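Below you'll find only one chain, the form predicted alone, shown as structure tokens.
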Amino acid sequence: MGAVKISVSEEKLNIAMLSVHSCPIGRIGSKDTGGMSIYIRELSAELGKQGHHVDVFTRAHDPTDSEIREVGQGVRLIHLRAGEVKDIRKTMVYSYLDDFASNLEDFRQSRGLSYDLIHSHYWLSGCVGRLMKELWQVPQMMMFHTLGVVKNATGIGEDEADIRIERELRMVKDCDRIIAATERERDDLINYYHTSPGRVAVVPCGVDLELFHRIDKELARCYLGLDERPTILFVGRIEALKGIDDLLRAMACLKDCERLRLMVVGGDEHSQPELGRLRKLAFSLDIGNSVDFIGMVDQQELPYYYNAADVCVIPSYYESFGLVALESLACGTPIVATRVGIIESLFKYHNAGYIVDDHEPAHLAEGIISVLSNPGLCAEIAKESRAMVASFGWMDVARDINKQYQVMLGCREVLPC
């Protein structure tokens, strides 16, 4: 039986947004602060501009942070105590979820607040959202951002804990609506988690089209102090799933690689052991002088790196979305990427560079050479790339999420059966 269509008024909503383990205003690129934080920050801001009121709840991790911080029109960031007020490993946060939920309810009651819905991000937030859903008798929307079963299926890095898998399986049954960032993620939810197709809506993530834009390549290189060598770029966290080892080995496969430059952007103090290992690997491959490990770069500086590069490589084994692809294309820079996240959808209608079918370094190298040796393609992509990403603005994302809020509020019990 199909879903019953119910007319829902587009009223202004009071939204409880949960991001328990990751502060949305933390420094992007640091440990546990990445694409999800950008998503929550940008989505909340746009929802606020639309007239909704959004309270974003996160775990207090810095004694200098105020409990409540106004972060935009109609948007507040609220730090709640859950364990000691300091940065802790993500895996430890689970032990403090009951404290977080209790303090969230105390905050709500003490201020006489009520919320129309809960929008939870990542499985840890979903655990708290499940408790609040029952207590407040309001629906919960879930966005997982990454899926434990799918990460484990890659066979790369440490396995996700059984408790995460167990909780995710429970959440897909208990929550009222699930947002997937890509069709691939929707299929993963159906195939790995046996989610009802009618429970999942696909709403892509967005990109800041004002921040990420074309800059003259020579100007960008001058700003960064770079010479004229062809430049390959990697942007992302320094972890096994990102496939940086494969990229380094691909560099070693390139003819005259000493005439090329690879810039690896990403990594904070927690990444130093892995960065040290990657540096040793680069020198063992005899490409140490061709690789620059840049470290963390402020978001405002990133457009210069994208514009200075001739190609951006995304060699990941798993991405729930792949925001780097949109950022690169918004700056007019071609991509070479594995089939993760949004990549296949981008290439479905546009030639954005080169897709690699597997993780063989030789095949990555082939993709890089294919782009670098085709200036006509690069010029075409630079010309057409803004059109490729025009529909991924955050205003569009917020509009589509709001539609899903209205669907959820209007027909929680009439999804397909």
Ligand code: UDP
The other form holds:
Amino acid sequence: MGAVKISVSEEKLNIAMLSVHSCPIGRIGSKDTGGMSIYIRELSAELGKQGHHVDVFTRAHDPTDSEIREVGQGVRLIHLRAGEVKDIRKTMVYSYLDDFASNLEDFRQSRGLSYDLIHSHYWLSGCVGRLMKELWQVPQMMMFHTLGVVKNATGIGEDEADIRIERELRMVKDCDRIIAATERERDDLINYYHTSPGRVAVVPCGVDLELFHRIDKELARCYLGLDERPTILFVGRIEALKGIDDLLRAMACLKDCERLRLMVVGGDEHSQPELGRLRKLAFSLDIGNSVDFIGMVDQQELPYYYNAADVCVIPSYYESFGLVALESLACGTPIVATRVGIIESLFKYHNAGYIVDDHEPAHLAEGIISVLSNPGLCAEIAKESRAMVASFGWMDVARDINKQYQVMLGCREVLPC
Ligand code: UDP
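Rather than the form predicted alone that you just supplied, could I have the structure of the form predicted together with the ligand?
Every chain and every other molecule in the complex is listed next, the one we just looked at coming first.
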């Protein structure tokens, strides 16, 4: 078929980045679009800057989107048809994966392209990647972002379907290299999915250190039109695993809670039923007037929220990484968090606020009070926290992922993780 390489130079790679269900330029903070989209967007941009060519393939979901969009130096976003061109729940996407794979192959053939490797994100893209790997005879890197078995073990929210677990188990065996975002995720892959340790490398996610920076608190509050009340912040998708119920119950445990404000950032029109339930819960706990459900906020505006807040709470039951923790610390705001994702390792080396051992609202409340009532600690964290996150720039992430591409392609020996 006379495939042509697009390589900028011999050592530069042509990468097929698969993000089937979630568009990297989609509405971040909506029901199914969050940290993974940021990850793919930022990683691809950095790989592009480093001279690689990245085609990011996602499901066409908006009829006004063009098929191909240049999104950065060397990076194209390609919308492929798979099911109706509209937003659909990610649980529906599985039935369109064969269409997606066949349209991906048509796209490649019609343009005479070839790829050096496939980088799949989440199990749905993993399924497509596995098909393409066979067809193209190139290696596949897998990043799960969340794992079905671990999610089910939390007992929170709806159980993940058996097909997801079955497919994940198969992918772990068949793919060529796995990236875990934390040591914990690597352990989960070993313990629950029986992956051999040598096949998994730990490469943490990143944070945009230019965007997320310190802004004077009063200025940030003034920008958002906030009054003097001490402010507690939650940022994230609105879903059961994020533990927002516990945060509301923790607020209700706080003495004089009417003197405080909780801002809940995140959620789009598809999150309305859950947001409605949370609003009702807040009123039934008698804290309705202290909680503002802000909805989805553009990332460019988020630094104002982190800087306006006195503490950012991450009450999650499961995070594969937890970008919000890094973003808050990059803005100098302490966190109160459960032991999820990167948080445990952050607290191993730094005092970033308060770590809570369980999901007891009273313990979360204890954490919030211990931070709010300790201005000395807050000032110290504000001073030190940039250094805590300095090694998490996206350029470093891309450099480390590229090293793992080289290992996978057999150009390098396996590096210690
Ligand atoms: N986010 C956003 N606007 C919102 C809510 C969240 O831009 O209204 C972003 C937030 O800045 C973070 C990401 O969504 O970068 C959430 O990532 P995280 O790893 O914390 O959670 P995930 O979505 O992966 O569960």
